[in-house]
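Shown here is one chain on its own, the form predicted on its own, set out as structure tokens.
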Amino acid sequence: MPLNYLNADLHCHSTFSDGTLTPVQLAERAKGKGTDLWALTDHDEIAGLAQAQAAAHSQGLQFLTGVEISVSFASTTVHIVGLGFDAHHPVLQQGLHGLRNQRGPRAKAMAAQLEAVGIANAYEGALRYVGNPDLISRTHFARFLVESGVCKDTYEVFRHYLVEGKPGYVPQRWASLKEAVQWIRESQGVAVIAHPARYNLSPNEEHALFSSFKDYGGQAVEVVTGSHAPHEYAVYAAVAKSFGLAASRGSDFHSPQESRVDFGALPADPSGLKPVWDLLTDRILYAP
């Protein structure tokens, strides 16, 4: 199959971060649903790159190594997509340390916040979720507040809890768009900005993330993703277009129950962009 067909998956997460599958149990179900191009983006965290890449050849899935990289930017958390990297390079294993050091501490203070509003015992029952303790985020916290009968579901979570102005929102700062990057280039690798509709800039904020970014060395954005709504492909194409970035696409997919979008489920990207594993094709694992 010419690479331009590809039915590619490069953004999902294992319990190596906040997914609910092993990385074994993704390839599984990516290779099963049609995926012919995968890649693991687990949050701040390449530990799980080794099961990935072995199950991915036991699949006989083509495979990119990936990491999804927490930036403050804007005053808002702005994630970037490493894909194709070296995962052995210390300056990416080194930055990415750092940011997991800063998640436990975070995770205490979105704890207290919630015992003062009468949920208790929100840290520990948040634990009961995490694969990797390093990695504890907002999304463990949700799971235990549905386990807990607080809200019905992760969706209700995020309109009344763990969100700016509501209880268990607990800023953070993370690395600098222009770290992310660096470590992403530096260690060999695509940087990809994941899901730009998601973050609610202004025009303008959202302007300078793309200009910045590709003065950086970025080269290529999400366009057809789990996070998006179908009308924003069209949007974040003519985006791409405009800053000359090449397309990524991925499910964003965490869970069989929580997911919006399954491997294999997302659409062909809208015409005339240039796909991100044209760059990549040196770094595709067991491309046939």
Contents of the next structure:
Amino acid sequence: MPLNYLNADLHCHSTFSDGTLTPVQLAERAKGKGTDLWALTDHDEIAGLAQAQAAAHSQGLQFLTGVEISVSFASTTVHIVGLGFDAHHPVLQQGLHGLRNQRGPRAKAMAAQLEAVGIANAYEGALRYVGNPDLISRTHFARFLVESGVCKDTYEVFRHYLVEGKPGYVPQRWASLKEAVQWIRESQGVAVIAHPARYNLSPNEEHALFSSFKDYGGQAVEVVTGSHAPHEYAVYAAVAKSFGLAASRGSDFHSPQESRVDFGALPADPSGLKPVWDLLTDRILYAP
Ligand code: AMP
Ligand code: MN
Ligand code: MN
Ligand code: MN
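For comparison with the form predicted on its own, kindly provide the form predicted together with ligand AMP.
Full complex below, order starting with the chain above.
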């Protein structure tokens, strides 16, 4: 079968960041739902990739290394996915280590803000959901706020807490766009703009994001993703073509309970796009 017809899922999260399934459970689920090519893309963390790679091998899945890097751009946070890099490369490892180091102090500052509005022990509460002590995220706080009855679900949490202007929001200086793309390129990977429709950027800022990303050596953008509404696929298919970027795709799966889109459930890409794995044929493990 030509590579174009791969059922690819190149964006999801395990217990090494803010997902609730282990890499082994994700590989089993991906295989069971018909995935051919899989990448695990934990936030700012690649420690789950060894388990993921072994599980992909035993499930008969084609595999790419992956990561989702937190980037500060134009007063917001954007996510840059890296695919197919050498996970042992020190530049990438050190860059991600620096980002993870910000998360402990940030979490304590988030908890202090929640305490000030009457929500006690949020740090300890969030920690109960954390699978990797280096990677405490807003998702873990969101799970605690649901469990403790403050909000009915995580969507409500991200309307009333943990976002700009609401209790529990602590602004961060994550990586710059240039740094994130450079770490990925130096480690022989392909950089991808994750779920571009999710950012509250002005048209000028969005143009600056795409053109700077290209200038720094970025090569792809997510078009069909569980983090986009279906009407956004065509919008970003056109953006991909106008900037000469390849298309990546993935569920952004975090949890059977929380995720709207499961493995294997996304439609095919709009026609005329270059699939990102065409840039990565020599990086795919376990290709038949
Ligand atoms: P952090 O990297 O700690 O800022 O956490 C970011 C994570 O929070 C994202 O990857 C999502 O998993 C989750 N998140 C952020 N905003 C929302 C939202 N509006 N709805 C649901 N989950 C969200
Ligand atoms: Mn997440
Ligand atoms: Mn993301
Ligand atoms: Mn994600």
